[in-house]
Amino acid sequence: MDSVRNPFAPGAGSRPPELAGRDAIIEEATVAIQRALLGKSVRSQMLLGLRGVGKTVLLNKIEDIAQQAGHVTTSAEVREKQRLSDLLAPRLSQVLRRLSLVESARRQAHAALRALRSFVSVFKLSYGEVNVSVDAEAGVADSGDLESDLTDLFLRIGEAAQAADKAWTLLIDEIQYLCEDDFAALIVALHKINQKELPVVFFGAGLPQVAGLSGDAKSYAERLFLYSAVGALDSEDAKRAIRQPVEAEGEVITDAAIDEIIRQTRGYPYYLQEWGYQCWERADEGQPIEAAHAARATIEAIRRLDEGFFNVRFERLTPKEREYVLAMARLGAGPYRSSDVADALGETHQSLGPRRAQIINKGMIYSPGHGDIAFTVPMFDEFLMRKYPPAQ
């Protein structure tokens, strides 16, 4: 069919199939937006879930629901090892300019700018990356404490946010990435932004792990956030979101075709999205996507991931790291006990350990339970057999 129509492309228009199945998330998000401008308590947002399933087109459904709902908003994505600092700097005086347009919060702005500028000093931040031209407001976000100094920066931006108005709302991928510390502070800083009420609203994506490592850094957290599982389509909703965007273009996919690619994605989003768009590819106009077409699309569709989505997360591994990971595939499906992949290579449990978190940190791998691990790549596994397969 016409590759221009194609209604899978990125960026095609059409529902994405990682918004398929996501109306009840989507929901309590705008929920929480709405509640926000009000000036009511809110409950900040994790998207948890394995690679692939679409969390960060969530994020960005609900970056544009808080926009249209006259939000000022930040959105943002952690790069391994990254500070939250200097993340956010940058962002914050962008945020800030926005709300000192506003006649209402101009004082309340200036005062939050003045905070931001101790903030960027105290941490010894570019100044080629935030320009804040105002003089620095001694005793206010700058003890060198980042629990105490970010706290008085979301503080400020809530004051501000309130007087024009406005909700802030600030949205963060890859949040996992955050050293412990980083994320102790981001949690605190929320804390004292929803007891103050204040118009802020927190909404963060990131691997299963999340939860635990919000759980390790303040205890409070399980009760600061609600934690919204983001999986693999149950069957229902992956059918409509293959058959829907095909009949949008006037199109007929058999059912044969549909339960085809089902078969071959187990309903993973971004896999699903790959399928129809090799399957759209193989098709004559006018003429319906059959089975045949989905098993040839299948062909294609693994060689693209391997060269791509498989190859570029393998590369970012050591030598030693990927002799780890090859050893847990090599054990059959996952999840797997460590004290499994440790005798499959002939170490103890114990020497593994840092190589074991390296990988961890490098968000290929993560714990689903003591004593278990698995792979943050659905089908990884697969991957790694078609690329070091068995000796014969």
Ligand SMILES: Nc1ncnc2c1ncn2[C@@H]1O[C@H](COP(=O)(O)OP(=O)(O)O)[C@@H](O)[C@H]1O
Second form
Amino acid sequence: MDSVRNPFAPGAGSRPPELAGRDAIIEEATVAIQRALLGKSVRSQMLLGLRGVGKTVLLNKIEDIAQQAGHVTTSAEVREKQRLSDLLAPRLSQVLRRLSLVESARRQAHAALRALRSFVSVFKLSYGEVNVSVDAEAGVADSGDLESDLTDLFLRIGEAAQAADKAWTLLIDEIQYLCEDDFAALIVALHKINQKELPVVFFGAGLPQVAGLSGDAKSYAERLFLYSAVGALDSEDAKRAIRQPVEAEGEVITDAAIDEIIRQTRGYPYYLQEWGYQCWERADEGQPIEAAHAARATIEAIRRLDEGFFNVRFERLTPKEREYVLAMARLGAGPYRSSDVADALGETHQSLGPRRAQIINKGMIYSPGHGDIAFTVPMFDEFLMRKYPPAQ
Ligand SMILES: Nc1ncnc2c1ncn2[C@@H]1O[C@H](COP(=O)(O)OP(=O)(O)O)[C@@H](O)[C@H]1O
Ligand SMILES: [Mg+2]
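Same protein, the form predicted together with this ligand this time rather than the form predicted alone?
To see the whole picture, the full complex is given below, headed by that same chain.
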């Protein structure tokens, strides 16, 4: 069919043609956004799931909803090894500039900008973009302790949003890349805001390991966040994710073709889009997409995933780390006992600790439970077995 009309072609922000199966999460977020505007207490939401399940798409959707409802929004994605202060400072300055344009909030926004100024200098953030053209306020957000300074800053921003009769939505993606101290500081700051009932809502997204915090941060987090698991779509939703976009283009796809797609993708959103794309490319204009097209799509989709999605991630691992993940894959489908991986490599569980930790830090594997380990990319084990077939 005409590639120009292919509804599964990757577009801006990886927005899917049909956002299937996420109504409950969207509804929950919408309610929080509206409650914040009414000055009512809200719960922060944390979306956790593997790679390619649609977390970023959801955060984008939630940001749209918040903006339409009249929130000012700040969205950011943490990069590996990035500090929270680096990530937030320039973005907070933007949001405060916007709030300072509202007459009723000018004074509070200014106060918040002064707090930001202190924050920037105490954390030695060298940003042309921040360029906060106000004097620092002594004693606010300048202790050098991220936990209390971030709290000061968030409180000021919340007060400015309140004075503007607005609310502030903060969205942070790839939360698992925050170091433990930064994550703890974020949690404490959000917790304090919550107690003051300021109009601030937080949405985070990350790999499932984010739930594995320790100490005080953990007990705070459990009260603070509503955790939502984002996973593969169930069969009804997966069918809709494929059928709806095809039919919206005036074309038809058979049940048998859809069954093949679901069997191959197991309902994982990223893979559904890939298979949908390939099916469309293989079918003829005005003729139904059939099982035979889907079968050919499977071959092409797997080839493309192996070369792209899977391989770029594999390439980021060192030779030693590759050995480790290969040993995992050879044990079959996960999760795996880390002691079994150690046995397979002829090493001890302890000696492999640092290597395992590095692969976790790279976001390739995570620990779903004590002593267990699993891939963060669905079906990564199958990719590795294709790439390194067992000796005959
Ligand atoms: N609910 C959904 N239904 C159909 N496709 C989806 C859905 N959510 C995400 N996708 C598609 O899956 C892919 C991965 O989404 P993304 O948000 O980048 O995943 P993540 O951030 O979890 O890695 C994108 O191509 C997106 O269009
Ligand atoms: Mg993402």
